[in-house]
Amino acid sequence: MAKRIERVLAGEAIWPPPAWLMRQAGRYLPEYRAIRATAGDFVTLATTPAMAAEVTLQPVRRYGMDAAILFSDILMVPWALGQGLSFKAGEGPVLPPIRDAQGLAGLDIRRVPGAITPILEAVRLVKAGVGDATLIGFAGSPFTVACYMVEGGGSKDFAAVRGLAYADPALFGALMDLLVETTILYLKAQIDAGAEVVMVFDTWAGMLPPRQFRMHVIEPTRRIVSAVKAAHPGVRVVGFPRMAGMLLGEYAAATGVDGVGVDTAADLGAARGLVAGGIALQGNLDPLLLVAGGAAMEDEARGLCEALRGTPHIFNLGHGIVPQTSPDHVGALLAAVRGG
């Protein structure tokens, strides 16, 4: 029989809903911090298969999560293409910005198969130990990945990438086409290595006005989903167009995804009204409510589950776990979702 998350992504309503949490492998867990201390830098951790597999499986062992999501980062795609990448404490990712044809010419998709070899080995190791949990592979969406590649790191408004898309649509389009092609290659390779579901994260989708959202979020995602499903017809795809707002339903219908991640700001009942009933919704507890814990967290979690009872729903957060989260709060959250 298919695993619980795959059943939901096939359109089945399961009660209580399966649950996993974005960024569930990470700094809030002491066992993660112990391994991170020995790895040195983030890229080394993500590209050392035994370490990456171990931290992927840690929350599954501790909590019995319904999914293990590969420990990696959306910026491993530009890294594999040859763009420099480092993670600095207190700053996040740092990349040499790509803002002209010369910068784009320095990226090479031929590097990618060799560069991602250790990541794929981590997938194989996780698959061997994941048990009844679903192994989720992932990539960033082309727009969100381009945000970091053009800006050179994080930003409050990603003005450089949005400006480039308006001022030089040919150059930006070429970058997006390269990212679509590379993302297809990367996700297909993860599936070949053992990923059972794949997810496309579009963290900054909601910064775009509707016309650009359709052009730079919906259409690239549609191309990716179509290519992945053509190669692997039985594999389910989840999209997370964070802050999509009223365009959530159009995204779900046009891209061909099997599930849609819903961010913290969205009302789950309203989201269900926008998204066709056979498409699963995933979400959407506030990560900071998980930090607070207690009865308020447990009541909200139960309410979110009830809001989608009888429809396909995967319980999750509306964004990733933050480092200051108590591991005990995660356990209490899952107990509430499971009826405890």
Given for the second form:
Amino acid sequence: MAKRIERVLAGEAIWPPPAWLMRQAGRYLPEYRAIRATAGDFVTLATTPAMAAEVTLQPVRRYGMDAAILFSDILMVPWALGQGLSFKAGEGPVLPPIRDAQGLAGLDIRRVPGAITPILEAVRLVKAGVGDATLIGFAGSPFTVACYMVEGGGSKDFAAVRGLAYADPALFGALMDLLVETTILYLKAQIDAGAEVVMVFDTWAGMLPPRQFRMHVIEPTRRIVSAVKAAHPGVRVVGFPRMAGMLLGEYAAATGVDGVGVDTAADLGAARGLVAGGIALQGNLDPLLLVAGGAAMEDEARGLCEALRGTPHIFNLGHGIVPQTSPDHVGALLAAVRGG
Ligand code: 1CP
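Starting from the form predicted alone shown above, please give the structure in the form predicted together with coproporphyrinogen I.
The complete assembly is shown below, putting the previous chain first.
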């Protein structure tokens, strides 16, 4: 019998819907902070298999989440390619920006299989302890990963990468091709190590105008989904083109994903109208309503589930949990979704 999330990704409606939360492992959990303190920096935590596996399983144990999402980061792909990566406390990721052919030449896909070995070992350890929950592997989309690689870190508008895509399409295209190939290799390796579902996070997809969205979001994602499914026909893929708006339906149909993550700004009923009925929707409670908690949060969560009742739905947030979230609110949210 397939696990609940895989059944929904095969097109089945389950009531109440299975649930997990983006960034469910993280700083809001005291047991995460305890391990984080002993690990030192984020990259060490993500590349020490026993610790990465432990923090992956913490929210599954505490809340009975329907999925364990591998504790790692989308920026482990540039890290594996040889771009330096560090996480500054309170500031997020820092990378030496790639803006020219010389920067691109410093990246090497041949480094990747060796570099990801400890991450794959973490996947194996999680698989051994995951029980009835679905083990979700993931990668960032080529576009969203390129945003950080070109910018050199986070940004309000990622003007550098969008500018590069217009000004030097050959260089940007070569970077995107490298990221497509690396992402295929990385996701297939996670599946070989035990990931049952894979998710492609495209946090910044919604910044692009429609033509660029098709070129830099839909087409690379389609290539990744088709290569992953050619190697692993039974594995389900979820795409999360955040803020895709009206292009959500086109993304779902053209990429071949089995499920789409719906961001906080989208109306779930309208999303259901855009996305073909056999494709699952995942989302989309506002993470800040989870911070607030209480009856308003519980009513909203129940309403989101009702809005998609009878159709394939995986309950989730519309974006990741924020660190100031109370662990008790997460428990109350799960109880509300499960009919409490
Ligand atoms: O010090 C710390 O503990 C670091 C904080 C942190 C954590 C817990 C970062 C740095 N990454 C993560 C884990 C992470 N990142 C997961 C783990 C699994 C989970 O529980 O969900 C996942 C799936 C991600 C994915 C990720 N990283 C995305 C895509 C999803 C999203 O939230 O939009 C993005 C954009 C990143 C980049 C990143 N990594 C970390 C930070 C603070 C950021 C955002 C940087 C920015 O844009 O300002």
